[in-house]
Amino acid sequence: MLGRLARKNESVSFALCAALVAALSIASDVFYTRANLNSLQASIAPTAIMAFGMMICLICGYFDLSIGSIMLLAGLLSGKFNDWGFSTPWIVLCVLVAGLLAGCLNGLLVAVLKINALIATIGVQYIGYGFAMTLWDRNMQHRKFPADFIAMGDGQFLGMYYMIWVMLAILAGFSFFLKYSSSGRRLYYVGGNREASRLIGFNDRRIIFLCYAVTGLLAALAGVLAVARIQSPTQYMGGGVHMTCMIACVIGGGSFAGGKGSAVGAALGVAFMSLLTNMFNLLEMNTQLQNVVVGLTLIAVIVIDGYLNLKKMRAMGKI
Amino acid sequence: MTANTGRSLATHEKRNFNFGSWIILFLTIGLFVFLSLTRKNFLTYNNIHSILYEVSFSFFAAVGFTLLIIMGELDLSVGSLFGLGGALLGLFIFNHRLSVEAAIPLAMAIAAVIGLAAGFLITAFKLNSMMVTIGVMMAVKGYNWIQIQKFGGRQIPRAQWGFITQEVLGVKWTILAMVAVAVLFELFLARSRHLKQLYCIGNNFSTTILYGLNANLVKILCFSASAALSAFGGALMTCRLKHPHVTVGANLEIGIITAAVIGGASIFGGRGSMVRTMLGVFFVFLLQNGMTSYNINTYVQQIILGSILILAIHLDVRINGKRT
């Protein structure tokens, strides 16, 4: 028992989080205040949120880099569907759909006119970012959010925020989809024989579509979550949360070639990709040598999965 | 074999001149002459000599992402490499009180090493240059960024960058050396065996290998050249800003893809052409000089050139990608 549960891709990524977590208790003195264990939250929930999507287009075997952008347009639109008056639900309401038109420009990109995934979806992160920023105006971050809006961002149950309820919630919702339902499990079968689920008679290109669909969806979630709990606009959000995702799923035990990965090992991703982070930022570290630190990381964990998977296909003998 | 123009290696190809290749050049014209009509400024030899001045640094950057996207590679770290470029020289004149003839092979010998890492990684473990050197972009970028901020707007001496405004026959000599590169890479892409061979690279990469080819090693000295040539703009950039500045190379690689595939070349490799690409540079600057001069807003204007790209590559899959 205890020996197949090392073995579990899920577990490298625990033991880090385990790992991280005994390093900070012990170099830091502020690792368990309050305040610091809010904001590691705050962190978490809304880049697992998103994270989830990833993770379910890394298991087709696709990416996307877009959701950076679709969680800044979700951010500055429910800034500005405030401004015009809507209410709480109207805002989140509508800009879900923002969201899920976005997840839906990707799908047809990929799925349907079949452009190169990492080209289509930094294309429409390019053009996201652009959109949300003509919406973008300074006095943006000074005007208020209704109450019932920051309360969905800040309120807290059982001493945890609503967000991370939220984020056990999908995570449920998906861990159960992935391993138990019959369209879950196509997901792996097209992440890891295209050609063959295509001959057993799946829609490939529907799943594709979908998933990216569910991913922007997700961003925009993730999105309003975190603008709800700055309680204001910024321009700033959303930056670089591509690679982290992408970097956190593969070390929850995704893969760029697609048909592995789980939702648990999404999130304990993300969660160490947090407590990294939060380490940084503790440790005063420049944001920009941050930045340096996650290119090498993103790096390094494409080598090792490259070279695993060179390892897998010579064992298969395919090369 | 090929006639010169579409240049795949498909023998039944004897048109001399292939009309939807050459896209790009009526494109090209049809912006400009679009341009000179509906704006008085725009005719000026002035406007036009400083638009070819900006694209003759951007397309340093280009040179060497033709050479891969021929074999099929996308280099995404051009942009933060141009950057690099700009840091790298501002290290080594402020810091290490060096002229600007050291600097600038050094700048590029160091961004060459990166490229030579980049490009062995992606050949040795069968990688997706795309994500490879995605990571190579932001570990850069941020480079750049710690290296600027403590330059702190500091000023490169008159002596250090007075050479980029040297004008042959009153022309800037950055534009001149920008055809000539073009020119001459377009010939020894045509004619030399050594850049030949990219071509079939790009179209058959297994094949070459049987053939006896090292394709590997050529997509690494190719990665290394992309890299510094990206950095030897980014320097020139520099020393014509006088300072060292983080907007250099920012979201260059998007302007610089969309270049290299409206200008003919296809993101499934075996087709390209420099001077077509240096077109593609300046029909992209043309645009972004054209929507300024009807003061369109710059984040518009990404959203213009953004879905341009996503056209771009949307027509290389139709043409292209039955190929396959």
Given for the second form:
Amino acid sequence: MLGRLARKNESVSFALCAALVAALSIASDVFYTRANLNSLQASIAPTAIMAFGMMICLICGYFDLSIGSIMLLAGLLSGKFNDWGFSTPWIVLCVLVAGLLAGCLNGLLVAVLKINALIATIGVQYIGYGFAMTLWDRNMQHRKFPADFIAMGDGQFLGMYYMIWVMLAILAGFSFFLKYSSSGRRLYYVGGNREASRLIGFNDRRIIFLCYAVTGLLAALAGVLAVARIQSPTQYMGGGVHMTCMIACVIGGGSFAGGKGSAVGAALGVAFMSLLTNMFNLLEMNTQLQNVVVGLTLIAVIVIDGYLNLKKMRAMGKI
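Form predicted together with the partner chain done; form predicted on its own now:
Here we give the lone chain, stripped of any partners or molecules.
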């Protein structure tokens, strides 16, 4: 039964989201208000953008625990560059370059130096957080961001924030890349059977390096959009987002063992997690109960993923 569910992971994720929407429609009379829908959009878009990066890492059989600190660093750098008088294009460009460099550092450590992904990305997480906190000053009076920067987070088209349209464009791009390009299919080969992928000539080091580089770039983009939305950098940005993204990706069909996953699944997983948080807020559930629910969700996801991986290894005769 679990195997059949795994093969239909996107349908399951969609069903879970639909069930939450139906429940919230009945339980709360403010779910469909413009303010709440805007809040959901602002929650889903940056997280989904980061989840796309997490998903391609998971497809390769790796993960990235540093995306939250990269997002935080990107947000605080946005404020710093704005204070220095940079225009919006330069703010965005410089922040994206910083995120790309952080992702390349992860790629260097994991793909080239063969350091365990857990240790490497936690190390980069601390480095990013340390650099971010050197930029933070509680008493700092930041300059107001220019209107075109704020529009990235607050502007709307056809009732949806620009950041949602950016997310959808990235979703379409990643979906096409993973499904139709030879480079995208190589990610699945590397994650599904690394030894076999090497034998047929795939450069797994380069592939893994590029996955981490892209993940850092997307985390920085998410940080820029989040700051544009709240119009001020904050030291709390990015807290726990790496766990949210990992849970969302596995709910959406990814696996810690690699070899499977999709951009659509990542987006649906993020939508589920955002709707779950929205339910907590609308129903005014206490924080302790929220932590219990999230913890149980994480455990369930890991147990199911572990069971499916064990079953796969037995089928392949590895155990």
